[in-house]
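Just the one chain here, the form predicted alone, laid out as structure tokens.
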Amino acid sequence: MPSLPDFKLETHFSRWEFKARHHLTASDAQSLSLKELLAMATEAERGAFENLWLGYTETHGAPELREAIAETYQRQSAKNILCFAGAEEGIYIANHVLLEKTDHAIVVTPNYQAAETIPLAICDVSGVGLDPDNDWDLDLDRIAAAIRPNTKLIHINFPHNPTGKIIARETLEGLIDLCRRHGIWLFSDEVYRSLGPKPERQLPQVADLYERGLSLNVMSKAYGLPGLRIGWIATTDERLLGKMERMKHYLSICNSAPSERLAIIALRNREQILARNNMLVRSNLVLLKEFFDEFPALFEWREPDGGCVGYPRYVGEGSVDEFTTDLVEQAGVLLLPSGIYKSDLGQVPTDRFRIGFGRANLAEGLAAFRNHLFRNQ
């Protein structure tokens, strides 16, 4: 198997994430402290956490955790859930279980790099780009044209990273019909679901709609709890879950017991946590609109449909890579230039940057961003 390439996003973050004064490209919602999360727990839940036995846990995930996760779906039970050490492990394992060297996969671009580099290390992969000139929409005709006799898997991500796009319900249903006709697995990265300015825009979860659907989610993004490192895949195919569980034996083996107990508390208080995070998203989008309206000669801004990241176009002088490098080096404001999202599967826009709006310190970061622009006029 070919070695995996450098993970450009994580390398960029390794250099800047904890050095930059203003992290304006974070892809998660505002986190909670341990004290804040435990304050939401019942007395029995706090007791279970404080008296927790720090041994190995079940590979599938604690039964209570899987039950709490299943309650976030319409048609899943605990037996349909397999937990992972974050979403990344789920992506890695699902691709390696589903794909073989003679298979073919289709991936939407631009994307979270692992969505294409992991299957590319296994088999042939085709990219189908979202159309920036059509509000980043997904063209089902292009998906259909990319399907081959050996196409095994299609990977999607809505709300989309980095654009924040949510496709129409009719488009998702058309994609499922296409997959069903050809017997293709549909891997749906749903880590930003439940987060965004308009809850009514959120799509149903693919595992609830399609017998060959896999729904990926995690505590990191919408819940703002990446430190727990708890992710999962839901699917009605229990045989597939069994194969993925056996591969997990070679990787994390099991999840962190304290993280599982804390994730249970968060999931049982999900309405409160998501309401808080969505309120922050809505207020931050007002700040972003005001900011980008000040600089029409530099930026083109489209409000995302969901999630907590957007992908504005840079229309100023020089490249977006030069612009974002100067910004972080001179003003300590961190953004992700579109070079991070370069794809081996086809052309993607090169004049964009990712900005995050899920955290509480956006106003402070935008003030530093604004001052940098004024100084460099």
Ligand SMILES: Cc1ncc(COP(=O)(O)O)c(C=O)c1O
Second form
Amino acid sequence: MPSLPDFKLETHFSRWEFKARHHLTASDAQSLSLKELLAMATEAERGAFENLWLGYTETHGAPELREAIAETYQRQSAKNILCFAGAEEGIYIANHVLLEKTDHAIVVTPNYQAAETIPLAICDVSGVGLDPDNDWDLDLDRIAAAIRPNTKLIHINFPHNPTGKIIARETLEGLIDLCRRHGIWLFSDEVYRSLGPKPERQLPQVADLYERGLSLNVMSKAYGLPGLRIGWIATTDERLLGKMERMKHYLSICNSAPSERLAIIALRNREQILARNNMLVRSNLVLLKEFFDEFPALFEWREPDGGCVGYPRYVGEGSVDEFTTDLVEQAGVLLLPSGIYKSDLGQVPTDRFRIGFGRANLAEGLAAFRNHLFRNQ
Ligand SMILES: Cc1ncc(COP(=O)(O)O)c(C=O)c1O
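Would you mind generating the form predicted together with this ligand now that we have the form predicted alone?
Zooming out: every chain and molecule, the one shown earlier first.
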């Protein structure tokens, strides 16, 4: 079995995330402090947090947490939820439980790297590219053409990292029909769901629609609480959940007990937290539009449908890698160039960069970005 290659995005972040003055490519909404989150708790919830016994917890996740998570779905109850240490562990475990050496998987490109490198370390994988010339749409005919007799899993991610694309509901339903006809599992990374400028485009959660559907979600992105490291998979297939639970015994074993209590508080206040984060996203998108309108000779900007990252095209001189390297080294402004999203499964655009708009300090970062552009004119 081939070993996993370096995770390009995380390697880039290890170098720059806490060094660059302006993190303009974050994929999470503005975090809350512990104090702010605890201020939302009832007296009983605060007491449960402060008097918490710091022992191991249940591998599936605390029962109250799984109940609170299940309430965010239409057709799931606590028994359909398995918690993980972040979304990342969920991607790792689901691929390892579902795929064997002789299987084949299909993933969308460009992608959050784990979506392709984890299955590629197990079996054959095909990539189907979102089309930059057709508003990053997913072509179901291309998915159908990629299906082989041994295709076991299709991995999707909408709202999409890095483009912010959300496919149409009919496309998702068409994909589920295709999966059902061929007996294929559909792994849907929904970590950016509930966040973004176009709530009317929000898709239903795959676990609610399809008996072989897995919905991945996490406290990290829309809720802005990545430090909790609480993620989960929802599926109606309890046998599959059982197998994934057994693999979790080899990894994190259980979640962090304080994080579980804090995630319960956040989920019970989800309307308030999501409203705050969506307001921030909308006001940041106004700033981004103004910024990109100022520099039409350098950038082409398409407003994303969902999430808090977008993928503008760089049309200035030189490569986007040179441009983003100069920007972080000279002005302390961190972006992610498209080289980070290079895929082993096919051509992906090479003239893009990822920009984030979920954080509170965007105006400051854009001012430094603007100054850099003027200085280098
Ligand atoms: C699409 C996608 N899935 C999963 C993850 C992993 O999330 P976490 O950091 O909560 O494990 C990320 C993080 O950037 C992501 O963008």
